[in-house]
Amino acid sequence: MSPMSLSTPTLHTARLTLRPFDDPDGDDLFAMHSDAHVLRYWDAPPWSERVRADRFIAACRRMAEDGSGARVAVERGSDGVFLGWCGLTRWNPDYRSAALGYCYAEAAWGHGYATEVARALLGWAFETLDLNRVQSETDTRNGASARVLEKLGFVREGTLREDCVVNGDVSDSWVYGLLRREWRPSAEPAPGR
């Protein structure tokens, strides 16, 4: 863990604003994380208590304070509608590694937002955190998430067999990795992909 604090960035893409979480985001966050359809491939059950959103926002602030990562709220630039979040967690400055995760409300699906946001956050992270490797995991049934990672240049490295059990439902996860030397900040995939 880094002993330094890590300022959560505010970033702008063509269509979106990525910014630190604030208390008023709690209602939107709870609405998204309590939706069983949105969370059907998540590694935990949907939230049933509104206080979970406040805890999540507090955890985002602690992460910034202890320097272990950065998680941003994502809103549409045109109208400020909350779409979801994206984060880089488990930052290890010794290994120069971090983990990418994200969650989006159903209204945000199918518009390329997840790729746009992750590309911006990864660009910031590779510049700011001197990363060598970013890892991400996704449920093997979640083809949309796998496509996002592959569009960003992540390589599927293996399968974690039966690594999640949510409400009795056992599932596998794919592990993806992206190395600094493979990172392409533009929308173009790496050569040979």
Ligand SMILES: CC(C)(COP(=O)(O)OP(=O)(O)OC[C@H]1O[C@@H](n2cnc3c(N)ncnc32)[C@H](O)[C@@H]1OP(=O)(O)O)[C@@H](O)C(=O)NCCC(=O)NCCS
The other form holds:
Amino acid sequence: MSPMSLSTPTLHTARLTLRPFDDPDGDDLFAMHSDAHVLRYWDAPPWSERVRADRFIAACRRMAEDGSGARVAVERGSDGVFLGWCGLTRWNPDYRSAALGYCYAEAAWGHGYATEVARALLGWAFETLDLNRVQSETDTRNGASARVLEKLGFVREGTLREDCVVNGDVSDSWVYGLLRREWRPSAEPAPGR
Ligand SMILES: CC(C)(COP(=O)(O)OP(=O)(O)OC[C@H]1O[C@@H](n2cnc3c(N)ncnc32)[C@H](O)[C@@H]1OP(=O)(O)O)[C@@H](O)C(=O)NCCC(=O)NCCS
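Okay, that is the form predicted alone; can I get the form predicted in complex with the ligand now?
Once more the chain from above appears, this time first in line as the rest of the complex follows.
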């Protein structure tokens, strides 16, 4: 491992385990990323080839080796069922910035998991890295994802017009930012934010 590597953490929240990806996750990962409904607001089409899952897992390992980010597989604490993933990518030590992304299987939606996981991963990142800013973009139609970011304290900074074209479908994105001085490890954002 190079001196610039960044070891992907294993973290436990009240209900969930966040851990590095491993090869056996490939089947669950492929099932999720090939689901057109899950991917309906994604910035790329659903996967149609199983090898994409292996490439994704290899990219997670490379990210740890070259220190450019940390992407965790998320499983339910009680029974180890794979729920999805959350990642902090594009870590730039000069700018002290990174990007946040996440994806969960439909069966996992609506339980607060995405927020719980991102809060844990951001907490780890603010403690471990000299991180100042985290950015995330979301399709403007993706109300649930926007809500997750707002619950975490992210501020909507603008609209990227016609940011994505996926299978001919043109969409706008919102860009969200969270600064270290605004980060609250466990609290919901203050009312009126
Ligand atoms: C978006 C996603 C991450 C949300 O995951 P989740 O675990 O259900 O999120 P949480 O339960 O933590 O929070 C969702 C919030 O959005 C709200 N919500 C759900 N559907 C919504 C909608 N259509 N419009 C507005 N808010 C909505 C929920 O009520 C909840 O807010 P609340 O706690 O105030 O009630 C999940 O649906 C997903 O993985 N989707 C597919 C991949 C994806 O779109 N990823 C994001 C790309 S930017």
